[in-house]
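A lone chain, given as structure tokens: the form predicted alone.
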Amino acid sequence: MRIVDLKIQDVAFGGKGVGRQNGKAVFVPYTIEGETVSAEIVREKKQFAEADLVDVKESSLDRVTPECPYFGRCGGCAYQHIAYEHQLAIKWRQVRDVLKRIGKLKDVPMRPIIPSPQQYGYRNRITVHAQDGVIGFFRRDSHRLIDIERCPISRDDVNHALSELRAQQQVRDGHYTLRASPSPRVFSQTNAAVANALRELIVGLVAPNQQLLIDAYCSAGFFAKALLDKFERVIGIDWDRFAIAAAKENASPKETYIAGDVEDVEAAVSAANVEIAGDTAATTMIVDPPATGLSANVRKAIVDLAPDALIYVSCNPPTLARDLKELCEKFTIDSVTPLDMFPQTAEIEVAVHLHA
């Protein structure tokens, strides 16, 4: 494998920075845009190259040292080299950019990026593998596993609960979920505070005296309990049957969950005695999909619906902006609001507000 000296311009959603070698893109991790750096190619395809960090030639002003002592080996974490305030930059020209590549918007209305209060010690729950009396964390573009003791960007408590497994004589082969709390078995995200300010966002975005809010992926009801004083119904849909159970848990009579696929949303309305068709006017719809965004006929439900507002929420900019470049035949985006839902790591949440 050959070294080269490189100049990082970017650095591209995913994390890695990137500079050009004879008019290819090469794909460094653990660079900051600004950077001269030395790397080593280790794989090399006929449009980019990726390389492996050597030495940093000129450092930017942006980088800090990491505080975990197994950041650039742990697969996790991707910018604990970065400042947090250029973490932020970074993640809200990612979310810009992509919308604009792949979603081809031409006039972005960005919101600032809300960051989160703690950048270490945020995450209430990990998710840690044991191989062969190793527990911890897979290494970096590898299947093999880092054996560790303390995670950074998780809670004292989910660390505690780390100390613990990590103490029993034998632990068998597996995958273990630690949690701040015993939680019932329902999906909710890993940092509270950027959460509850995605809801808040949310809910200040929602205008009052409406007729019916469709929730699609409700889980719990997260943002729909939230909403209850603005809707004269609410409708929550959710494939996820603990979930729905919770959400019925104390439901008022103005909410309907139902345990049941997305893909079915007309079904789900009708089912729920709820009559829509020409009065779309005082309805609208939040969708909060995993990482592989919305199938080719959630989005067709959707445009079928034309509900008057759209709430889209994302953890995967680049399925966001694949389901956005068809939605915007009908719809027209308000605003685009990113979250640091995860410090340190590549990962980014986003908000888009849409109307019809």
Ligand SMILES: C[S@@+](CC[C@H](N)C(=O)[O-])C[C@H]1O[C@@H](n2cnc3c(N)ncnc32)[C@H](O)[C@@H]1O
The other form holds:
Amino acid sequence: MRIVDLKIQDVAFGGKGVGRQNGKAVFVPYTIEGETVSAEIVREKKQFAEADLVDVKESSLDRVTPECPYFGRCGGCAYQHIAYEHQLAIKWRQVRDVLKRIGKLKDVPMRPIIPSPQQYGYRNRITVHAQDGVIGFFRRDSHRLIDIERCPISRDDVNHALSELRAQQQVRDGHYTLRASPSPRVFSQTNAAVANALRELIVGLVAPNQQLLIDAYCSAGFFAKALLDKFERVIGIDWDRFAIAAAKENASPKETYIAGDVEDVEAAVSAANVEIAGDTAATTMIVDPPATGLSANVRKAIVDLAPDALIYVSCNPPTLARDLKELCEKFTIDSVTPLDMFPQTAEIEVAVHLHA
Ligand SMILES: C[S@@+](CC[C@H](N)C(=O)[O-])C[C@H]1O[C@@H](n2cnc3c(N)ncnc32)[C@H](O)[C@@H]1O
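Which structure goes with the form predicted together with the ligand, now that we have seen the form predicted alone?
Okay, now the whole complex, with that chain kicking things off.
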């Protein structure tokens, strides 16, 4: 395959730098906008090409030395070569650009990105894979495993669990989720400090003295339980019955948690015996779906339920943008706040506040 010299113009969502060759976009991982690099084209499509970095000829002032010996081979991190402040600037820009490109949303009220206090050593859980005696993560762009002794973005107690797994005589092939003890076996946010900042942000966005909160995809009630003071009634829905059991522990009479599919959110709300028709002006809905975002049914249900305020927490800006495109026919965006839940990786968390 051929080697080309490129000027990197941008870092696209997903983490790869973008240059142009004869007008065609060429994606090169581990580069920074402004850099001149040589890269080997490894995949050529009609509209774009993919290349591997060969050499950085003119380096960005934001280029730093990665802390992890596996960086560049492991599929987990994409930005360890970029100074943290600049990672934040890139992520903020990517959110704005994805909302514009996919959501057709212009001039959105973007707030500053909330950084992570810890740039390494923050992950409170990892899933490693074991096959034929190799224990680690998948290689970049591949299903082959790379043997990992220590993951620098993970907490010490998670790395301790990894050492213990690796020390076992025989580890069966399969997937192993290693958690910082004593976290429960239900969904919990990966970076505790940024999760708390997200929860505080949401508490600040929600008006006091309301009637009803619907927390869809609530897991163990991480958001709902922080908002109890502001509502007369709280309904949480999640299909993970262990998470719902955890949410029900110590629940006050105003909290109702339902083990069910958010697809049936309207039925769940009426089964909880809550009358919200009539005075929707006192209802807030939070949605925090998985990376796939909201289904067409759920988007329609949200429009039908017509809450006064909607808070959409997303771990995947492209599906967020797709959903907002439709929801913005009924709702107006008050603020978009990116959060850096996953420093060194290309992942971005976003909280969007809307009103009817
Ligand atoms: C991103 S997590 C949100 C967790 C929660 N907001 C928190 O901060 O702990 C997504 C949650 O959605 C749940 N989930 C995914 N799809 C669902 C569906 N169709 N119906 C109900 N729950 C669903 C999962 O079990 C998981 O707990």
